[in-house]
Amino acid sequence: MKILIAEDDFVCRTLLQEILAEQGVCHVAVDGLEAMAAYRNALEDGKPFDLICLDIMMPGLDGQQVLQEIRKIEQERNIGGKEMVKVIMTTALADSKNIMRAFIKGSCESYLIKPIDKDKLLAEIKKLGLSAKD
């Protein structure tokens, strides 16, 4: 599995890589426009994301302006149903609108609230079809 792990934390940012390393090969950016383009380029090399946890509060752009945008590129290239990447939200957000709008206007799989359970990342991953491991 290819992961891009979309953080601006460095504590967090670690922890994820730590879960997921068993999982698959992990991709870091920094901030939002460092995850659009480590996206667009994986894209464009016909090696695409498998999952993306992404953080809500990044500078550059945001979590949501992420997905919103991947979802747009997704979009315009016809890429549906099972192709597109599956993404994953963390955040300290819990409030109902950000839920709300990840889910609705972004259409992330799943969305955990910091800090991230091991268990619970996993049990998301698993239930997309994504785990590595039975």
Given for the second form:
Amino acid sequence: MKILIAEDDFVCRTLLQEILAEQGVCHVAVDGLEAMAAYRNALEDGKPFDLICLDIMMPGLDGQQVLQEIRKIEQERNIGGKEMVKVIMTTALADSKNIMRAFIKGSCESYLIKPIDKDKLLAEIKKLGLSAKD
Amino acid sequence: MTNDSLEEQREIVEEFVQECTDLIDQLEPSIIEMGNDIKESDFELSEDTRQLINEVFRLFHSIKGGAGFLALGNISTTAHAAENLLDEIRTGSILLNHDHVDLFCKTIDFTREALDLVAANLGDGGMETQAEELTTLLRTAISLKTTASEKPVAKKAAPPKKKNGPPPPPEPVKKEEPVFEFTITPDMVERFTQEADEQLQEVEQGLLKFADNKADPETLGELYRHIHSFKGNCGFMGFGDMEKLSHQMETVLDAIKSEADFGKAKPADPLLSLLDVLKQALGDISQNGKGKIEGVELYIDLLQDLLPEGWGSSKKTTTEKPPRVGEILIDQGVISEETLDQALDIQNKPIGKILIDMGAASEVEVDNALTDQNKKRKPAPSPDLDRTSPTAIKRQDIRVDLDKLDTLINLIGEMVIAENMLVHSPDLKGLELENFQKSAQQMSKLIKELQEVAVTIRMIPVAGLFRRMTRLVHDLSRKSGKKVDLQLFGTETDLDKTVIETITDPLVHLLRNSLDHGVETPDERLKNNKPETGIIKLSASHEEGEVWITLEDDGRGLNRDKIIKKAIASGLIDGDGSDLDDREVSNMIFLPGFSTADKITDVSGRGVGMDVVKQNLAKIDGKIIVDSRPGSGTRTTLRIPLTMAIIDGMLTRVGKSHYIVPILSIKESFRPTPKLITTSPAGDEIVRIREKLYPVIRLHEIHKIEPDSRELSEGILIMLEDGDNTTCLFVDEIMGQQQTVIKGLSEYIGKMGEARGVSGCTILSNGDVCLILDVGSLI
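Could the form predicted together with its partner chain be given as well, to go with the form predicted alone?
Following is the full complex, with the preceding chain placed first.
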């Protein structure tokens, strides 16, 4: 599985990388623009990401914008249904607007609130049918 | 702490409900559009449709995600199942067919309902059965990998199990699970019995009056309408026997209304006793019975005997209809009509009111729910807000009680009057007050602005209303087998919320008519060199200080000869009708009880519909105009005044009386010279302006008052325009322009049609009461 971790905070990023390392190849991006570039490159190469962990508060593009941008690209390229990339939001923002915006406007798969709990994250991945262990 | 998190939870759920509702509103047209690409045989999904499917998939996906996060299990599992089916369709392993589209529509309906529940209880518990049924249907649709050859078989759906009306059709049903199932919840049955009981009581009252020979045509019309609605409700709930019986009663009432000769038979008595039969059946239903009527055929025959010989020979079709009409209708896909009716029910019936009546919810709870609803419907309150905060994507709104808004608008109305009284105070006459004049002008300006803002507060765009019509057209066209393309224009036009609610019903009636009677079947259209697919245009626009909602179809148009014939037969016009122009003839269809249909179906043909349309419009001072060209279509225009509270008026005087003339209807005013005036042989006065002739109306004659002068050249003529009609009104003096707050007339003087040419009254600056002229009825 190919994973993209978009997170500007070093500690969080490392933690996620540690947790997800056993699940597959992890790429990292330190801000929204980098995340978009990584997503686009992977798409061009024909090896798109299977999972994206997305922080919201990042410099440049924020996670919400990245998410909507990704969905827009998918729409343009006619990537739909089960082929859409799975996105887990990992953020400290727990207000209703952000949560619903991510779900409804961005069609994210899951929304985890920081601090990230390893078991919870792995459970979500399993639920999405991406777990490396099965 | 717990309180805090509860509050938080509530906020998230509310956000969810609001977002989801918006989403669904987008989703619905997409789904229907998706269905438009379906062709009869094997076909490849077009690129556009594929995109649409992706779009719909994403929306369902969003709903699933959000609902999953909030542990709204029923919504999320259903959305998930829909998503799965869509995925199969997308990849091409299942061929998209109309049943799928219907199924998605149903999922949408379910989600809407569930969202209402969520808004009220913060959870979707209680919808389990429905969710399960829907999920099973969706799953069966997946397991049933339809290929093109199998498709027709799969299309034959079993009838709804829970309905006890018609027996199942004889065809072997392919699979256990019916593709369509419309669930009638106990809650709906309860609502139905309640309403039906009231209707029957009204009918009884009316019949009793009729039996005593005290019934005027109005009572009969009322009576007729009640039984008509009752029949409709029965049909909707699937109580076939009751529907059949009430249908027959309706036919008899129709005969009575048209003053058919019943000979010695007294129709009232059997009708009354049959009413008791209906009541009994209704009682049976409320006791969880099936509403069956023993020997219903016998009763129907009884009523048939009652009908005068030859009555409605053209209508015989109805009385002789085979008992299994319900069955036929189901085969034709009547289910979609039910879903439609249900949707309509949800949309525009005051559900809250019913709930209160039933004691199921307190008034406060319903008020809260309503406010919620408002919030969801309300657009950004003013564009300025958006401008100051360009970054905010979400519209900014707060919830306000409708009552408070109404109070505010009323207060502003009063303020306009107070300002008038202050600025034009008689005490100030003849004084040089430069500074006062300045401040007074400033205040007038502000008040005018305030009033304009106040009017827009209650406005919402018609887009929502129009979108609902998309669904209606889809369902109706599927049912009737006609192909129709509904085009929407001017969806951003704003209208008062109550106005939108009032015109929903009329619009539904008009659309149904357009589809039922206007647009022809594909074969017929091809024969007449028209494209197979009919076009219905629905548009909204601002014109002449009114909002015009126009419904235009390219169907067969109204049949002038038929209307005239019918009008003569019903005694509505004298003579042979050749002196009437097309528009006058067209507008006759709005007379109560007028129907040219040869056949009376369950849907239309009784002539009740158009009457309802007119009455609803009259409630909001609206007008309705029909233009029709035989063979090429019909255009119906609903003209609705922009605001019902405050207008710009011209104050005029006749003798000692003052009148306000709405400025928007005034074209010009002038003092005529005697040579411009001629008198026609019939004694009517006519004034000639720029080589055109206009009739003169003397206000003092209509209202029987003493004018300063009866010489036209000594007074002033005001040229008034209403639609295509222009006329000149004779008054003594024009006194000035002013903002006018309309106050309704008391019922004893203000009854429609009794006070000619008056639409309301207002209070002048000196405290006098003054009448506001209604230009439409004057002309």
